[in-house]
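One chain follows as structure tokens, the form predicted on its own.
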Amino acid sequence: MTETSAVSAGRCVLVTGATGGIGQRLVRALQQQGYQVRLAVRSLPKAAALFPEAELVRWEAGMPVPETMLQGVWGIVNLAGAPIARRWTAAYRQEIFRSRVETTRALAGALSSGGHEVQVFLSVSATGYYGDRGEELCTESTPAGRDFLAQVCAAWEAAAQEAASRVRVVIPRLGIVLDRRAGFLPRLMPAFRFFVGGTLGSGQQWVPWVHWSDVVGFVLWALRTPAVQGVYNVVAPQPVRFRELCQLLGRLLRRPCWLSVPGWVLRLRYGALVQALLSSQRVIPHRAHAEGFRFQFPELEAALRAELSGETKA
């Protein structure tokens, strides 16, 4: 048994939102280093398909939290979250904000009244908490923008900290993760491989991104080392703009980057969406990188050949 194992061994995390991209990941991550998993999901039929040996409990926002749900949980991963990817209309962009807001704060407030054995509660957020920024550096001290995103992560880190009087809190700002299964690489790639790759706007926008091993990493450091607590931007060192991104992706497909999709055809496409597509947001892991976390994957070219060649496995 490793050291880490011996650690982790009997410990019991509770993992929301493991059915999403990094939830799957995460909950195989969990269960190599020696953690017992617990899932709390809304389909029981899809999460025992993913995760035949895992112990599955049925719960989603709006319901409350069962003391069983709790009972023997050492540790919380709170991944829950509607996609972002998809058209906002008004009624989406209020699931948005249920579906983060309202299952934080259910957690949360069962961790505060006590009676339970919960030592750490870590709750995602995102780097859409800073809104556009344009050319600033962004550290986690950086106050919040106004847009809609940002008023969204506001009241997620919000809602969150009201567990921090009883329990070790930790609110991972999350980038854009590149992940070659879900989210932003396969939306990106199928338009280079049919030679209409490009970039959105004017290209000129900072992308702070993250590999997906990295944020795995994250998680599994930030729980077992206990002076980790309050915010930290998981986000690669070494943050790029989106023409640059994009022009490497090509690079690495072999096709070319040569359109450039204005913010109307946009707006057409994904409504109000748009904007956060557009945000420039230039932002550096200040606290993780000062407090010893180090990346796998800081340099975006390593991120996208790993991802592109299927090297990276979890």
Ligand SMILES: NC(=O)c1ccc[n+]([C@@H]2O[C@H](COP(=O)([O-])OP(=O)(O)OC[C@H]3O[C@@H](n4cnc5c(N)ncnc54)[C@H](OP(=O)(O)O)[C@@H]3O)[C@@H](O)[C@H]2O)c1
The other form holds:
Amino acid sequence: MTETSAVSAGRCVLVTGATGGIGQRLVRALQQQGYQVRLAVRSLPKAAALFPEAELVRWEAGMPVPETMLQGVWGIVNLAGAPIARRWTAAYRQEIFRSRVETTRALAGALSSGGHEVQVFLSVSATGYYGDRGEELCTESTPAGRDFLAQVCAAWEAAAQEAASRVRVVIPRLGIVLDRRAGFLPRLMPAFRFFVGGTLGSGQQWVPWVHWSDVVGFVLWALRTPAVQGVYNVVAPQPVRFRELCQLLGRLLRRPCWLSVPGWVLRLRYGALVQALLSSQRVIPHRAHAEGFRFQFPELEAALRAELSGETKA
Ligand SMILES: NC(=O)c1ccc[n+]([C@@H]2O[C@H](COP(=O)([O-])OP(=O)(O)OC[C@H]3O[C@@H](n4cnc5c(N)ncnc54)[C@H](OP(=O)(O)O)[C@@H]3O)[C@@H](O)[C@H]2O)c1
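For comparison with the form predicted on its own, kindly provide the form predicted together with the named molecule.
Below is the entire complex, every chain and molecule, led by the chain shown above.
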């Protein structure tokens, strides 16, 4: 389904985290669909260089939400969050938490106090919500895990839900986003290109992946569909094991997939992040499927081929 500019024309969407991997793809798609876009950013020059035509507001967690930031806004897409794929020191764990939960709480607080025209608040979360689940099949009703990322996601979602009495709240739990330009793929591919590609840990862990165009597609669908509300797993319907993903990547890049990096080596390099890298999450998009969202890339091979050939554009 595609959004039509007739539906979106004149509607203003405020985006946080717009300069990130997902944000850049999404802002362009919103503009193409005829939405007016306002970006709440930490660095005006960085955002202006990326989006010369967008309206920019300097804002981040810890600052009060300026009244003008929400003026005329119809929808909010909240993507802000410090990157996960860094070494987790105690201070950085706090930054991971604060950058998500405080930002979301501040926005939800401003929405709860009224005096605005916002109809929909879409605030992302992650499949990290489920923690390490082994072979268990996770749907939206599976309870949260107990590890650090699961706690961050649970607090992040609870903060967004604080706005639910005033606006429609949508919480997409995103899987690992496949995008040749940002995130997981550009980190994994160099090892394969230099013939040292392989899995992390045993490779038996399930990976809840999703192609970036399905993330953008889901956000557009959720914005324009009034019945869409609450939590949705935004992951491809066919999760794979990490080993399968790496073997497929090796085949498509015509490189071997022969290494297996043990957990203790990962721990030396990434500290407590290793817990997230080795977690197994077999997640399915139960609600999105049931409510009619169609994935453009339900299968991994087609998604990877499209990214490696650069045929998907936004
Ligand atoms: N990519 C994935 O695989 C994936 C999977 C699951 C969930 N998610 C979630 O989806 C959101 C967007 O993901 P992404 O891959 O686009 O992330 P990203 O590329 O790391 O970008 C996140 C954006 O958040 C803002 N940000 C960064 N550090 C911040 C901090 N310390 N305090 C406040 N804001 C900060 C920045 O925007 P400005 O500079 O414009 O302020 C940045 O561009 C994140 O919250 C992420 O956790 C992503």
